[in-house]
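Read the single chain below, which is given as structure tokens and is the form predicted on its own.
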Amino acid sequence: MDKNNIKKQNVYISEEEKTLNWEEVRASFEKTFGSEIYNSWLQKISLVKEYNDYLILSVPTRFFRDWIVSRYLDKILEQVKSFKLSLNRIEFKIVEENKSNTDLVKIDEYNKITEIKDSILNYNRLNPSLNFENFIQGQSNEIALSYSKKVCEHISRYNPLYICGGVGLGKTHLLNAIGLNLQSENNVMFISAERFMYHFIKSIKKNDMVNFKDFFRKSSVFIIDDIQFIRGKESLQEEFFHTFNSLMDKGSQIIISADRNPMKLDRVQERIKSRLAGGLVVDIEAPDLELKIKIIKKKIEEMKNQFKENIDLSDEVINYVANESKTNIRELIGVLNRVIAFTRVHNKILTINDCKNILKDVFSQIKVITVDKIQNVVSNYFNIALSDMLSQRRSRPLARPRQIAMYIAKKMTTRSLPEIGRRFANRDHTTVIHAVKTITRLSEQDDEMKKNINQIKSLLLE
């Protein structure tokens, strides 16, 4: 058989024939993701083998692999494709770092604690603009705001204070405001769960856990944002549990935020959920129309003061923007910025029809789409039971709708691959990757498949 007829995707490219310059790819990672993410996670990625249509990359630990796959894989693949268009897959191999290489295990023996302290303070400085005075109160957040202020008056009376709610609703603002209020007379530690995990991993690798424990357990006010990021990470949960207990025993105030109620945190130890639920749990709900209007008017006033320009939006336009924005405050501000940018460029007072034209694509895209909704719509569309679609059965009438649902979940939600897999009866993220690739290929080749997907998307956006 003629070797030239062998499928190209199975041909290994030798060192001499490589088309990727990995140093250039790394430099693009730093530019795309930023120095913080690059230095924390992506710098350790190395090229092992290069094929025509996929790469094998190495990472130092299984934890690194899982974290990179769940959060950055899509962008990494997009980035390497810009250097080599034929690439459509990335595989990771775990290769432990060579401990004889002093560059990889270099430790500041003189003052280990300074490295931790400086890194945290530089990354997690409290934002002076996110204070109580700038927090706009409404019916959806008044309870959370009230108890945030009470914590500042009576430390440890409500302990822990657990604030939960969806993205962009003001949780981080409240945590920041509490920190600002208490920092003058207390040792305040304000950190995200992701950053806490980064220092935990770094301390393990440097055999520096004593200083890590001492540093985090000496605070009198411990504020941690987005605690849901510890789920599924057993060793990190173990350390967080002991840190939590140590702080409670010494009477420190603990304030925590998350995107859901503590008892709904999946893949989190029951004892941690019990501790979190044992304090005061308060919700921030989606803003109502009245609060959205107050936020818009406040933002317009801030812009007028900042840029010294007249921004004139009628009450009718403000009400339209507030009423049509259905998701969260962050996206509401994004919509407002778009409207104001249009007024600046065209120097005109907007009408409702102007707004509809400016925002027609935005409002069609920011409908709240959840994995659960996608599963229900897909199962109804193909006239199959939801329980059958989520089952382990692999017959074509069930497998193809299941793959379509996974594909749409990846395209229309912000859920990570592992999260989507868990929503489909705890399937592995590689199953989701396979589904996305399969449906992408079929939708390009099969008009019927393309039609089905477009119709399902339309149903979701109705």
Ligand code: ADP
Contents of the next structure:
Amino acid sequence: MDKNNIKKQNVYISEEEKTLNWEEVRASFEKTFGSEIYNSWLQKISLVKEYNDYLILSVPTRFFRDWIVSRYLDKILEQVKSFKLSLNRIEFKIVEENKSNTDLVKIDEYNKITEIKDSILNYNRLNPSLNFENFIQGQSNEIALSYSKKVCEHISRYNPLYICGGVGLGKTHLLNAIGLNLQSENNVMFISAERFMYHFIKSIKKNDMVNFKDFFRKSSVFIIDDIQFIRGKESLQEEFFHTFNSLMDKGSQIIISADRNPMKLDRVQERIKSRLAGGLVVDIEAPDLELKIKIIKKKIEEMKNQFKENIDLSDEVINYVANESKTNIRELIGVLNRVIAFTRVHNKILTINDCKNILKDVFSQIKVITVDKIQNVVSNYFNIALSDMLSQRRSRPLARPRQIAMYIAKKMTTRSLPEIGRRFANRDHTTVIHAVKTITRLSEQDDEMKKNINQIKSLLLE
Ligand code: ADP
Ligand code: MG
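Right, the form predicted on its own is done, so what does the form predicted together with adenosine-5'-diphosphate look like?
The next block holds the full complex; its first chain is the one shown before.
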């Protein structure tokens, strides 16, 4: 085949493949993401242009783009790839919506509250599988559990109820269980502080604070998760404080969770801390061995029912998993899932040695890699001061390592984009998105970059 021919063929292939059926893709989005996420976000995406290896999609606003990119992009790409394998990138173009579109006008002009409500329903739905029945009691959580139940019996006796504890210890599970328990007879609002912030900003931008206030203040049970998120955000704290006071005044029950005791919240106004501490503060501690074993056994039961097959783990293996997984229950369940997946695939009863091998990677990854650690390793690797890497200076010898560190933080930790941004001297999440994109692209094109990243990753895993 001569050169010309190959070229022709390539062109032909890309023409041939230019058949992505957008309606089909949308249908698959709806199936994968569920109709609520689809209707509020993904439905508004249109296909602008299709290339062999990437797509240009349009979204109505910058905010929309950032939201979609930070939450759904990976899965979206996975979906479109399932229709056309050669795609490896998606770009977004902001195309303002046609204001004469009647649906939109309706939402914008007449239905502002419904919009907040829909969005709460999308993201802050109570999860039916996080209930009291499957919350297992142990020494570390019995007080928190018992007061969570008491709150359900006597609304506003313990007000606010403040549940604190480290990550993955069951706070969200308890909050959710309270919500489920109370929702049939009360107007329950369950929201994460981060999401509260999202609505707050959105309402300011749209000049719509009246509806925001109304909406949150009409609940009779107000549950807010991860309140530590409001640190440093003065105007949000102000708004939260007023919401809090007005709910307390009318006798609504407030339940709050945080990763620490109210008095230890940093960069939170003193008056807010003392109001938070003014009701009942209970904490959840790290689980002891006994609780971990109970949880493992319960999960195995659940999975047996789910898969309708026998899953056998020896007591030795159960003990091993419980012992190795030291810090939190989310991690424990993650590890257990891996072990069970292995037994199901290989259809065998695990020995302790199999188990050690499976878990070697998991534990090293879970335990070691934090954003701090990534920042240290990357700045050492490039031989620059950590303070310079985090500074606002934009010269390339500092900006590239900074972007690489952000990229690795996204890939190797479970931190969200805004969280990563905050750890890089309070940068915006869009900066992180940009970094991730840039480094993804460079590591595909540039061998030197690929090598650097691999070396840094193995330093982190050492
Ligand atoms: P947190 O909000 O404190 O970070 P979560 O509530 O998200 O933690 O809990 C992490 C995972 O562990 C969830 O899957 C939750 O269902 C599970 N979990 C935590 N504590 C218990 C418990 N006592 N019994 C059963 N599952 C638990
Ligand atoms: Mg939580």
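Predicted, not measured: the structure shown is a model, and the values here were computed from it. Positions refer to the first chain, counted from 1. Here the rigid core means the biggest group of C-alpha atoms that line up within 1.5 Å when the two forms are laid on top of each other.
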* **Rigid core superposition, residue 72 Cα moves 2 angstroms or more between the two forms** => yes
